[in-house]
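Presented as C-alpha coordinates, the chain that follows is alone, the form predicted alone.
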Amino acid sequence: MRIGVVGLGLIGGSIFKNILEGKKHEVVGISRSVNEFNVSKDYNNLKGCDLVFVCTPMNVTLSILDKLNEYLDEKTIVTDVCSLKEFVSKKTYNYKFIPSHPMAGTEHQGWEYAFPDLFSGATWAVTLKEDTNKKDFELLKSIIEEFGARVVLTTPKEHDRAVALISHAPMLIAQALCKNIEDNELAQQLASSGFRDTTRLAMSNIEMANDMIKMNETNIKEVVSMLNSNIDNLYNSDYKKEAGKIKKFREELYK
(Lines of atoms letter the chains of each structure in order from A and count residues from 1; the text may use other names and numbers.)
(Lines give C-alpha, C1' and ligand atoms only; values in the text may rest on other atoms or scores of the structure.)
Protein backbone atom coordinates (compact mmCIF):
# COMPACT_ATOMS: atom_id res chain seq x y z
CA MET A 1 0.00 0.00 0.00
CA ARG A 2 1.18 3.53 -0.79
CA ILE A 3 0.48 6.00 2.06
CA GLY A 4 0.98 9.77 2.02
CA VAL A 5 1.41 12.06 5.01
CA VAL A 6 0.90 15.83 4.62
CA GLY A 7 2.51 17.77 7.46
CA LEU A 8 5.31 16.18 9.47
CA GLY A 9 4.97 17.65 12.93
CA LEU A 10 4.49 15.54 16.05
CA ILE A 11 1.44 13.64 14.75
CA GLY A 12 2.29 13.44 11.06
CA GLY A 13 5.94 12.76 11.79
CA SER A 14 5.01 9.92 14.14
CA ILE A 15 2.71 8.40 11.49
CA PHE A 16 5.48 8.69 8.90
CA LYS A 17 8.14 7.17 11.17
CA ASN A 18 5.82 4.34 12.21
CA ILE A 19 5.09 3.35 8.60
CA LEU A 20 8.75 3.67 7.66
CA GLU A 21 9.83 1.51 10.60
CA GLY A 22 7.14 -1.11 9.94
CA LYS A 23 8.30 -1.59 6.32
CA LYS A 24 4.87 -2.98 5.34
CA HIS A 25 3.90 -0.02 3.16
CA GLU A 26 5.47 2.62 0.98
CA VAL A 27 5.26 6.08 2.57
CA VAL A 28 5.73 9.56 1.10
CA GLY A 29 5.72 12.80 3.05
CA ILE A 30 4.84 16.38 2.15
CA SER A 31 6.55 19.05 4.22
CA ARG A 32 7.98 22.53 3.75
CA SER A 33 10.64 22.11 6.43
CA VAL A 34 11.60 18.43 6.80
CA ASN A 35 14.40 17.13 4.61
CA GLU A 36 14.28 13.37 4.84
CA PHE A 37 14.12 10.35 2.54
CA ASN A 38 10.74 10.19 0.72
CA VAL A 39 9.79 13.74 1.82
CA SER A 40 9.30 16.68 -0.54
CA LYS A 41 7.20 19.81 -1.08
CA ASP A 42 5.67 18.45 -4.28
CA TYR A 43 2.04 17.33 -3.92
CA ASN A 44 2.39 15.38 -7.17
CA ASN A 45 4.15 12.74 -5.08
CA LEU A 46 0.77 11.91 -3.53
CA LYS A 47 -0.64 10.69 -6.83
CA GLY A 48 -1.28 6.98 -6.70
CA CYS A 49 -1.58 6.88 -2.90
CA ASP A 50 -4.17 4.52 -1.49
CA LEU A 51 -4.43 6.50 1.75
CA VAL A 52 -3.39 10.03 2.74
CA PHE A 53 -3.16 11.48 6.26
CA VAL A 54 -3.55 15.26 6.48
CA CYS A 55 -1.70 16.35 9.62
CA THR A 56 -1.54 20.12 9.23
CA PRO A 57 -2.71 22.73 11.78
CA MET A 58 -6.51 23.05 11.97
CA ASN A 59 -6.49 26.60 10.63
CA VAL A 60 -5.09 25.42 7.27
CA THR A 61 -6.61 21.94 7.04
CA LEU A 62 -9.62 22.97 4.93
CA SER A 63 -7.37 24.66 2.37
CA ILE A 64 -5.16 21.56 2.22
CA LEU A 65 -8.19 19.30 1.74
CA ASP A 66 -9.30 21.56 -1.13
CA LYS A 67 -5.81 21.49 -2.63
CA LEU A 68 -5.77 17.70 -2.63
CA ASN A 69 -8.65 17.79 -5.14
CA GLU A 70 -6.03 18.79 -7.73
CA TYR A 71 -3.90 15.70 -7.14
CA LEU A 72 -6.11 12.84 -5.91
CA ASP A 73 -8.99 10.94 -7.49
CA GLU A 74 -11.91 8.84 -6.28
CA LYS A 75 -9.66 5.86 -5.54
CA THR A 76 -7.79 7.54 -2.67
CA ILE A 77 -8.95 7.56 0.95
CA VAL A 78 -8.06 10.73 2.87
CA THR A 79 -8.30 11.32 6.59
CA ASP A 80 -7.32 14.26 8.79
CA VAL A 81 -6.13 14.31 12.41
CA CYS A 82 -7.79 17.54 13.60
CA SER A 83 -9.00 17.67 17.21
CA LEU A 84 -12.34 19.03 15.97
CA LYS A 85 -14.53 17.17 13.52
CA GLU A 86 -17.67 19.20 12.72
CA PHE A 87 -15.84 21.86 10.70
CA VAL A 88 -14.14 19.33 8.39
CA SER A 89 -17.22 17.14 7.87
CA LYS A 90 -19.38 19.51 5.83
CA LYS A 91 -17.74 19.30 2.39
CA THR A 92 -17.31 16.62 -0.24
CA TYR A 93 -14.23 16.07 -2.36
CA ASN A 94 -13.08 14.14 -5.43
CA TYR A 95 -11.47 11.59 -3.14
CA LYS A 96 -12.99 9.56 -0.28
CA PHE A 97 -12.74 11.60 2.92
CA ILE A 98 -13.12 9.99 6.36
CA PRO A 99 -12.57 12.43 9.28
CA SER A 100 -10.59 11.11 12.25
CA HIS A 101 -8.66 12.19 15.34
CA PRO A 102 -5.91 10.31 17.21
CA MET A 103 -6.11 10.88 20.96
CA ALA A 104 -2.35 11.02 21.38
CA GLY A 105 0.34 13.63 21.78
CA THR A 106 2.89 15.18 24.10
CA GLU A 107 3.69 18.70 25.30
CA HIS A 108 6.33 18.86 22.54
CA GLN A 109 5.91 19.66 18.87
CA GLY A 110 7.73 19.14 15.61
CA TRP A 111 9.44 16.42 13.60
CA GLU A 112 12.31 16.04 16.05
CA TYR A 113 9.89 14.96 18.82
CA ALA A 114 7.91 12.55 16.61
CA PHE A 115 8.37 8.86 17.39
CA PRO A 116 6.90 5.63 15.93
CA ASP A 117 5.18 4.42 19.13
CA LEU A 118 3.21 7.62 19.83
CA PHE A 119 -0.11 5.88 19.11
CA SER A 120 0.58 2.63 20.97
CA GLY A 121 -2.37 2.01 23.31
CA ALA A 122 -4.13 5.22 22.23
CA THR A 123 -7.71 5.62 21.05
CA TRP A 124 -8.38 7.03 17.58
CA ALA A 125 -11.79 8.60 16.92
CA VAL A 126 -13.33 8.12 13.47
CA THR A 127 -16.46 9.98 12.36
CA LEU A 128 -18.00 8.25 9.36
CA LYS A 129 -19.82 10.27 6.71
CA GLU A 130 -23.10 9.21 5.09
CA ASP A 131 -21.29 8.20 1.93
CA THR A 132 -18.46 6.32 3.67
CA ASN A 133 -17.95 2.86 2.17
CA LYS A 134 -17.54 0.10 4.74
CA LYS A 135 -14.57 -1.35 2.85
CA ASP A 136 -12.81 2.03 2.92
CA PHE A 137 -13.40 2.37 6.65
CA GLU A 138 -12.05 -1.11 7.27
CA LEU A 139 -8.87 -0.27 5.37
CA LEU A 140 -8.34 2.93 7.40
CA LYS A 141 -9.11 1.02 10.59
CA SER A 142 -6.55 -1.66 9.76
CA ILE A 143 -3.79 0.93 9.30
CA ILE A 144 -4.71 2.72 12.53
CA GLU A 145 -4.57 -0.61 14.35
CA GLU A 146 -1.14 -1.24 12.84
CA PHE A 147 -0.05 1.95 14.63
CA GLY A 148 -1.15 0.30 17.88
CA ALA A 149 -4.28 2.40 18.38
CA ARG A 150 -7.92 1.41 18.98
CA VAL A 151 -10.66 2.89 16.78
CA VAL A 152 -13.70 4.50 18.42
CA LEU A 153 -16.64 5.42 16.18
CA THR A 154 -18.59 8.59 16.94
CA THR A 155 -20.30 11.56 15.28
CA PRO A 156 -18.67 14.96 14.67
CA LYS A 157 -20.97 16.70 17.17
CA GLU A 158 -20.48 14.11 19.92
CA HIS A 159 -16.72 14.13 19.30
CA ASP A 160 -16.37 17.91 19.64
CA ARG A 161 -18.37 17.90 22.87
CA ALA A 162 -16.29 15.05 24.31
CA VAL A 163 -12.91 16.60 23.51
CA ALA A 164 -14.04 19.83 25.14
CA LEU A 165 -14.61 17.80 28.31
CA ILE A 166 -11.34 15.87 28.32
CA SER A 167 -8.86 18.02 26.40
CA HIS A 168 -9.78 21.56 25.39
CA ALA A 169 -11.30 22.83 28.65
CA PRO A 170 -8.61 21.07 30.77
CA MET A 171 -5.96 22.85 28.68
CA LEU A 172 -7.63 26.22 29.32
CA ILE A 173 -7.91 25.43 33.04
CA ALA A 174 -4.23 24.43 33.18
CA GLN A 175 -3.31 27.77 31.63
CA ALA A 176 -5.54 29.62 34.10
CA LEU A 177 -3.90 27.80 37.03
CA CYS A 178 -0.51 29.01 35.80
CA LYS A 179 -1.82 32.57 35.61
CA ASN A 180 -3.02 32.23 39.22
CA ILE A 181 0.55 32.09 40.50
CA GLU A 182 2.19 34.61 38.16
CA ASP A 183 2.38 37.21 40.95
CA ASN A 184 2.90 34.83 43.87
CA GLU A 185 6.60 34.14 44.29
CA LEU A 186 6.11 31.81 47.26
CA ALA A 187 3.62 29.66 45.33
CA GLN A 188 6.12 29.43 42.48
CA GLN A 189 8.85 28.31 44.90
CA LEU A 190 6.60 25.70 46.51
CA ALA A 191 5.12 24.35 43.26
CA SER A 192 6.14 20.71 42.89
CA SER A 193 5.10 17.53 41.08
CA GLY A 194 1.36 17.92 41.75
CA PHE A 195 1.19 21.37 40.18
CA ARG A 196 3.55 20.30 37.38
CA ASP A 197 1.34 17.32 36.45
CA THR A 198 -1.89 19.29 36.79
CA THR A 199 -0.65 22.04 34.46
CA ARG A 200 1.12 19.91 31.83
CA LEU A 201 -1.47 20.88 29.22
CA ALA A 202 -0.40 24.51 29.56
CA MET A 203 2.64 23.40 27.53
CA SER A 204 0.44 22.60 24.50
CA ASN A 205 1.34 23.75 21.01
CA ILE A 206 0.26 27.42 20.93
CA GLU A 207 -1.12 27.37 17.38
CA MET A 208 -3.11 24.22 18.10
CA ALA A 209 -4.34 25.63 21.42
CA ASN A 210 -5.53 28.82 19.74
CA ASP A 211 -7.46 26.80 17.13
CA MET A 212 -9.07 24.69 19.88
CA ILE A 213 -10.19 27.69 21.94
CA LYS A 214 -11.50 29.72 19.01
CA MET A 215 -13.17 26.89 17.10
CA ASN A 216 -14.73 24.96 20.02
CA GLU A 217 -15.72 27.95 22.13
CA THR A 218 -19.36 27.02 22.75
CA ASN A 219 -18.56 23.52 24.01
CA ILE A 220 -15.67 24.77 26.15
CA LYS A 221 -17.81 27.43 27.83
CA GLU A 222 -20.43 24.79 28.66
CA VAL A 223 -17.75 22.58 30.21
CA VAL A 224 -16.35 25.44 32.31
CA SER A 225 -19.87 26.22 33.53
CA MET A 226 -20.32 22.53 34.43
CA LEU A 227 -17.00 22.62 36.27
CA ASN A 228 -18.09 25.59 38.37
CA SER A 229 -21.32 23.80 39.27
CA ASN A 230 -19.46 20.64 40.25
CA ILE A 231 -17.06 22.63 42.44
CA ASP A 232 -20.00 24.26 44.21
CA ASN A 233 -21.67 20.86 44.64
CA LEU A 234 -18.51 19.39 46.16
CA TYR A 235 -18.23 22.28 48.61
CA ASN A 236 -21.82 21.79 49.70
CA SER A 237 -21.81 17.99 49.85
CA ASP A 238 -20.45 15.37 52.21
CA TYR A 239 -17.03 16.09 50.75
CA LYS A 240 -15.23 13.07 52.14
CA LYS A 241 -17.87 10.74 50.70
CA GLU A 242 -17.91 12.44 47.30
CA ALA A 243 -14.10 12.60 47.12
CA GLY A 244 -14.01 8.85 47.77
CA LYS A 245 -16.40 8.22 44.87
CA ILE A 246 -14.33 10.42 42.59
CA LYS A 247 -11.11 8.68 43.58
CA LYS A 248 -12.66 5.30 42.80
CA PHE A 249 -13.97 6.59 39.46
CA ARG A 250 -10.51 7.92 38.54
CA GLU A 251 -8.88 4.61 39.46
CA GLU A 252 -11.33 2.67 37.29
CA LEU A 253 -10.93 5.12 34.39
CA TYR A 254 -7.23 4.38 34.01
CA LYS A 255 -7.19 0.81 35.31
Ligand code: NAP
Given for the second form:
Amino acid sequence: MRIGVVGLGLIGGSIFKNILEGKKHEVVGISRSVNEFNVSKDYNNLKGCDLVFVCTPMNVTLSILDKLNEYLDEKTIVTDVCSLKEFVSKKTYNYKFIPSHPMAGTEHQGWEYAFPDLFSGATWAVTLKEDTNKKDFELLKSIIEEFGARVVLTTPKEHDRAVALISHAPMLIAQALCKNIEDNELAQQLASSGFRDTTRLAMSNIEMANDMIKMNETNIKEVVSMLNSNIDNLYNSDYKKEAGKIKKFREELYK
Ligand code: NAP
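Okay, that is the form predicted alone; can I get the form predicted together with this ligand now?
Then the entire complex follows, led off by the chain already shown.
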Protein backbone atom coordinates (compact mmCIF):
# COMPACT_ATOMS: atom_id res chain seq x y z
CA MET A 1 0.00 0.00 0.00
CA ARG A 2 1.18 3.58 -0.63
CA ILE A 3 0.42 5.76 2.41
CA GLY A 4 0.81 9.55 2.59
CA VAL A 5 1.21 11.72 5.68
CA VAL A 6 0.72 15.51 5.59
CA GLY A 7 2.32 17.44 8.48
CA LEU A 8 5.17 15.59 10.18
CA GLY A 9 4.79 16.82 13.76
CA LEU A 10 4.18 14.70 16.84
CA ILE A 11 1.20 12.79 15.43
CA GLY A 12 2.09 12.78 11.71
CA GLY A 13 5.75 12.08 12.45
CA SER A 14 4.81 9.14 14.68
CA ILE A 15 2.55 7.71 11.95
CA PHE A 16 5.32 8.21 9.38
CA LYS A 17 8.02 6.62 11.58
CA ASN A 18 5.75 3.67 12.43
CA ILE A 19 5.07 2.87 8.76
CA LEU A 20 8.73 3.35 7.89
CA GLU A 21 9.81 1.01 10.67
CA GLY A 22 7.13 -1.58 9.79
CA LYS A 23 8.53 -1.85 6.21
CA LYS A 24 5.16 -3.25 5.05
CA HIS A 25 4.02 -0.20 3.09
CA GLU A 26 5.52 2.62 1.09
CA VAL A 27 5.24 5.91 3.00
CA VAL A 28 5.47 9.42 1.54
CA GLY A 29 5.37 12.67 3.51
CA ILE A 30 4.43 16.29 2.88
CA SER A 31 6.33 18.60 5.17
CA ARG A 32 7.48 22.19 5.33
CA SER A 33 10.37 21.29 7.66
CA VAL A 34 11.45 17.65 7.29
CA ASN A 35 13.89 16.95 4.44
CA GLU A 36 14.82 13.33 4.95
CA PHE A 37 13.29 10.03 3.74
CA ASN A 38 10.52 10.13 1.12
CA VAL A 39 9.35 13.61 2.13
CA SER A 40 8.67 16.63 -0.03
CA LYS A 41 6.93 20.01 0.01
CA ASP A 42 5.23 19.07 -3.27
CA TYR A 43 1.68 17.71 -2.89
CA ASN A 44 2.15 15.81 -6.18
CA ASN A 45 4.08 13.36 -3.98
CA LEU A 46 0.68 12.14 -2.71
CA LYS A 47 -0.50 11.00 -6.13
CA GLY A 48 -1.21 7.28 -6.24
CA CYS A 49 -1.66 7.02 -2.46
CA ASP A 50 -4.25 4.50 -1.25
CA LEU A 51 -4.53 6.26 2.10
CA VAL A 52 -3.51 9.73 3.34
CA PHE A 53 -3.32 10.96 6.96
CA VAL A 54 -3.71 14.73 7.40
CA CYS A 55 -1.90 15.63 10.63
CA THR A 56 -1.80 19.44 10.63
CA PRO A 57 -3.04 21.81 13.39
CA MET A 58 -6.83 22.10 13.54
CA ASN A 59 -6.87 25.73 12.40
CA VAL A 60 -5.30 24.85 9.03
CA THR A 61 -6.76 21.39 8.42
CA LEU A 62 -9.84 22.56 6.46
CA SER A 63 -7.65 24.41 3.97
CA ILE A 64 -5.35 21.37 3.64
CA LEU A 65 -8.38 19.11 3.00
CA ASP A 66 -9.53 21.56 0.28
CA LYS A 67 -6.06 21.58 -1.24
CA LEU A 68 -5.99 17.78 -1.40
CA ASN A 69 -9.00 17.97 -3.73
CA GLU A 70 -6.63 19.23 -6.45
CA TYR A 71 -4.29 16.24 -6.13
CA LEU A 72 -6.42 13.23 -5.17
CA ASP A 73 -9.43 11.46 -6.65
CA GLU A 74 -12.02 8.90 -5.55
CA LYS A 75 -9.39 6.13 -5.41
CA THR A 76 -7.77 7.59 -2.28
CA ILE A 77 -9.05 7.36 1.29
CA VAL A 78 -8.15 10.40 3.41
CA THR A 79 -8.42 10.69 7.16
CA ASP A 80 -7.51 13.56 9.47
CA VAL A 81 -6.38 13.26 13.11
CA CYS A 82 -7.91 16.47 14.51
CA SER A 83 -8.92 16.51 18.16
CA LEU A 84 -12.42 17.67 17.10
CA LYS A 85 -14.60 15.97 14.53
CA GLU A 86 -17.74 18.05 13.84
CA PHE A 87 -15.99 20.90 12.06
CA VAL A 88 -14.21 18.61 9.57
CA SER A 89 -17.24 16.44 8.89
CA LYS A 90 -19.44 18.92 7.07
CA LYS A 91 -17.92 18.95 3.59
CA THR A 92 -17.51 16.37 0.87
CA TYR A 93 -14.43 16.00 -1.30
CA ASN A 94 -13.33 14.29 -4.54
CA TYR A 95 -11.55 11.67 -2.42
CA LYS A 96 -13.08 9.39 0.21
CA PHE A 97 -12.90 11.16 3.56
CA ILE A 98 -13.22 9.32 6.90
CA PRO A 99 -12.58 11.65 9.90
CA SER A 100 -10.67 10.12 12.82
CA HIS A 101 -8.84 10.99 16.04
CA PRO A 102 -6.08 8.99 17.77
CA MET A 103 -6.37 9.20 21.55
CA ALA A 104 -2.63 9.43 22.09
CA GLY A 105 -0.16 12.25 22.49
CA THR A 106 2.41 13.87 24.72
CA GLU A 107 3.03 17.44 25.86
CA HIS A 108 5.64 17.80 23.10
CA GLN A 109 5.25 18.82 19.50
CA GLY A 110 7.23 18.34 16.33
CA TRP A 111 9.07 15.65 14.36
CA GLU A 112 11.93 15.32 16.91
CA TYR A 113 9.47 14.10 19.55
CA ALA A 114 7.59 11.73 17.23
CA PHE A 115 8.09 8.02 17.90
CA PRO A 116 6.71 4.90 16.18
CA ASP A 117 5.08 3.38 19.28
CA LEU A 118 3.00 6.44 20.21
CA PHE A 119 -0.27 4.68 19.34
CA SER A 120 0.51 1.32 20.93
CA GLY A 121 -2.42 0.38 23.21
CA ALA A 122 -4.33 3.59 22.42
CA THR A 123 -7.91 3.92 21.21
CA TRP A 124 -8.53 5.67 17.87
CA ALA A 125 -11.95 7.25 17.30
CA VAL A 126 -13.37 6.92 13.78
CA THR A 127 -16.50 8.74 12.63
CA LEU A 128 -18.15 7.21 9.58
CA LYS A 129 -19.99 9.38 7.06
CA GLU A 130 -23.28 8.34 5.42
CA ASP A 131 -21.49 7.47 2.20
CA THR A 132 -18.55 5.64 3.82
CA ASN A 133 -18.11 2.27 2.24
CA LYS A 134 -17.37 -0.71 4.50
CA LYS A 135 -14.30 -1.79 2.51
CA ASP A 136 -12.69 1.67 2.92
CA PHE A 137 -13.39 1.68 6.64
CA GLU A 138 -11.91 -1.84 6.96
CA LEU A 139 -8.75 -0.70 5.18
CA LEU A 140 -8.31 2.33 7.46
CA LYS A 141 -9.04 0.15 10.50
CA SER A 142 -6.42 -2.42 9.47
CA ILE A 143 -3.72 0.26 9.26
CA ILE A 144 -4.75 1.80 12.60
CA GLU A 145 -4.49 -1.69 14.11
CA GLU A 146 -1.02 -2.10 12.62
CA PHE A 147 -0.06 0.97 14.70
CA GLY A 148 -1.17 -1.03 17.77
CA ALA A 149 -4.34 1.02 18.35
CA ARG A 150 -7.99 -0.05 18.70
CA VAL A 151 -10.75 1.59 16.68
CA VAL A 152 -13.81 3.00 18.47
CA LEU A 153 -16.69 4.04 16.23
CA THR A 154 -18.65 7.17 17.11
CA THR A 155 -20.39 10.20 15.58
CA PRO A 156 -18.75 13.66 15.30
CA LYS A 157 -21.20 15.18 17.80
CA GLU A 158 -20.79 12.43 20.42
CA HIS A 159 -17.04 12.51 19.90
CA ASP A 160 -16.72 16.25 20.54
CA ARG A 161 -18.77 16.03 23.71
CA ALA A 162 -16.80 13.02 24.99
CA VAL A 163 -13.42 14.68 24.42
CA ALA A 164 -14.67 17.79 26.25
CA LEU A 165 -15.39 15.49 29.21
CA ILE A 166 -12.11 13.56 29.24
CA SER A 167 -9.58 15.93 27.73
CA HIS A 168 -10.51 19.54 26.90
CA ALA A 169 -12.29 20.53 30.13
CA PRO A 170 -9.75 18.63 32.30
CA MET A 171 -6.98 20.57 30.54
CA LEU A 172 -8.67 23.91 31.26
CA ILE A 173 -9.28 22.86 34.88
CA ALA A 174 -5.62 21.80 35.25
CA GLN A 175 -4.58 25.24 33.98
CA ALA A 176 -7.01 26.96 36.40
CA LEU A 177 -5.62 24.88 39.30
CA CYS A 178 -2.11 26.13 38.44
CA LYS A 179 -3.38 29.72 38.38
CA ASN A 180 -4.91 29.14 41.84
CA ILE A 181 -1.46 28.80 43.41
CA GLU A 182 0.33 31.41 41.29
CA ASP A 183 0.46 33.89 44.21
CA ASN A 184 0.77 31.39 47.04
CA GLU A 185 4.40 30.57 47.68
CA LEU A 186 3.69 28.13 50.50
CA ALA A 187 1.29 26.13 48.32
CA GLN A 188 3.98 26.02 45.61
CA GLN A 189 6.55 24.72 48.12
CA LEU A 190 4.17 22.08 49.42
CA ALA A 191 2.92 20.95 46.00
CA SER A 192 3.94 17.35 45.49
CA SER A 193 3.13 14.38 43.22
CA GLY A 194 -0.67 14.65 43.71
CA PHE A 195 -0.74 18.21 42.37
CA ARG A 196 1.73 17.30 39.64
CA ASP A 197 -0.44 14.37 38.41
CA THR A 198 -3.66 16.40 38.64
CA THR A 199 -2.22 19.26 36.58
CA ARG A 200 -0.34 17.22 33.93
CA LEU A 201 -2.66 18.45 31.17
CA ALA A 202 -1.59 22.04 31.84
CA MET A 203 1.56 21.01 29.94
CA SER A 204 -0.41 20.52 26.67
CA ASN A 205 0.79 21.92 23.34
CA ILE A 206 -0.42 25.56 23.51
CA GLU A 207 -1.41 25.91 19.85
CA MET A 208 -3.52 22.77 20.05
CA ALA A 209 -4.98 23.81 23.43
CA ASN A 210 -6.01 27.16 21.96
CA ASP A 211 -7.82 25.44 19.06
CA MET A 212 -9.54 23.06 21.48
CA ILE A 213 -10.91 25.66 23.86
CA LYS A 214 -12.07 28.01 21.09
CA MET A 215 -13.56 25.34 18.84
CA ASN A 216 -15.21 23.20 21.54
CA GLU A 217 -16.35 26.03 23.83
CA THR A 218 -20.02 25.03 24.20
CA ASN A 219 -19.21 21.44 25.20
CA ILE A 220 -16.41 22.56 27.55
CA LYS A 221 -18.62 25.10 29.34
CA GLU A 222 -21.30 22.45 29.79
CA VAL A 223 -18.73 20.12 31.38
CA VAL A 224 -17.49 22.87 33.73
CA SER A 225 -21.03 23.56 34.94
CA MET A 226 -21.58 19.79 35.35
CA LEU A 227 -18.40 19.73 37.45
CA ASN A 228 -19.73 22.49 39.71
CA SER A 229 -23.00 20.66 40.29
CA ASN A 230 -21.14 17.37 40.91
CA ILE A 231 -19.04 19.13 43.59
CA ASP A 232 -22.25 20.49 45.20
CA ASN A 233 -23.81 17.03 45.03
CA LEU A 234 -20.78 15.48 46.73
CA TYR A 235 -21.04 18.00 49.59
CA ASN A 236 -24.75 17.32 49.96
CA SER A 237 -24.50 13.55 49.76
CA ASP A 238 -23.39 10.77 52.07
CA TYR A 239 -19.82 11.74 51.17
CA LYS A 240 -18.00 8.58 52.26
CA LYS A 241 -20.41 6.37 50.32
CA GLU A 242 -20.16 8.49 47.14
CA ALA A 243 -16.36 8.82 47.37
CA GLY A 244 -16.13 5.02 47.77
CA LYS A 245 -18.21 4.52 44.62
CA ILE A 246 -16.02 6.97 42.71
CA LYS A 247 -12.85 5.24 43.87
CA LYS A 248 -14.19 1.91 42.61
CA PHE A 249 -15.23 3.48 39.29
CA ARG A 250 -11.76 5.01 38.80
CA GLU A 251 -10.13 1.67 39.67
CA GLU A 252 -12.22 -0.13 37.01
CA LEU A 253 -11.55 2.58 34.40
CA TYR A 254 -7.79 2.04 34.47
CA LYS A 255 -7.75 -1.66 35.33
P1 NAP B 1 2.58 19.34 15.96
O2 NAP B 1 3.56 18.45 16.59
O3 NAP B 1 2.70 20.80 16.16
O4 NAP B 1 2.55 19.01 14.40
C5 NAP B 1 1.78 19.69 13.47
C6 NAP B 1 2.54 19.72 12.16
O7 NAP B 1 1.72 20.30 11.15
C8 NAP B 1 3.79 20.61 12.20
O9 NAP B 1 4.90 19.92 12.70
C10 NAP B 1 3.95 20.98 10.74
O11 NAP B 1 4.57 19.89 10.09
C12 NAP B 1 2.52 21.04 10.24
N13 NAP B 1 2.02 22.44 10.22
C14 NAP B 1 2.03 23.34 11.23
N15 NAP B 1 1.49 24.51 10.85
C16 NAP B 1 1.13 24.33 9.55
C17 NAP B 1 0.53 25.19 8.59
N18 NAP B 1 0.19 26.46 8.87
N19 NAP B 1 0.33 24.68 7.35
C20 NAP B 1 0.67 23.40 7.04
N21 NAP B 1 1.24 22.55 7.92
C22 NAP B 1 1.46 23.01 9.15
O23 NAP B 1 1.11 18.97 16.43
P24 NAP B 1 0.46 17.54 16.70
O25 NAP B 1 0.38 17.33 18.16
O26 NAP B 1 1.11 16.52 15.85
O27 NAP B 1 -1.03 17.83 16.21
C28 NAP B 1 -1.42 17.64 14.88
C29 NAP B 1 -2.90 17.29 14.85
O30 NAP B 1 -3.10 16.13 15.67
C31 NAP B 1 -3.80 18.39 15.39
O32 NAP B 1 -4.92 18.51 14.54
C33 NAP B 1 -4.24 17.86 16.75
O34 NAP B 1 -5.55 18.28 17.09
C35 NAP B 1 -4.19 16.35 16.54
N36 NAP B 1 -3.92 15.56 17.75
C37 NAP B 1 -2.94 15.91 18.63
C38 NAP B 1 -2.72 15.13 19.76
C39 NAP B 1 -1.65 15.49 20.77
O40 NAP B 1 -1.78 15.12 21.94
N41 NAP B 1 -0.63 16.18 20.40
C42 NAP B 1 -3.48 13.98 19.98
C43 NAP B 1 -4.44 13.62 19.03
C44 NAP B 1 -4.67 14.41 17.92
P45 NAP B 1 5.67 20.10 8.95
O46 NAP B 1 6.75 20.94 9.57
O47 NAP B 1 6.08 18.71 8.65
O48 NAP B 1 5.00 20.78 7.79
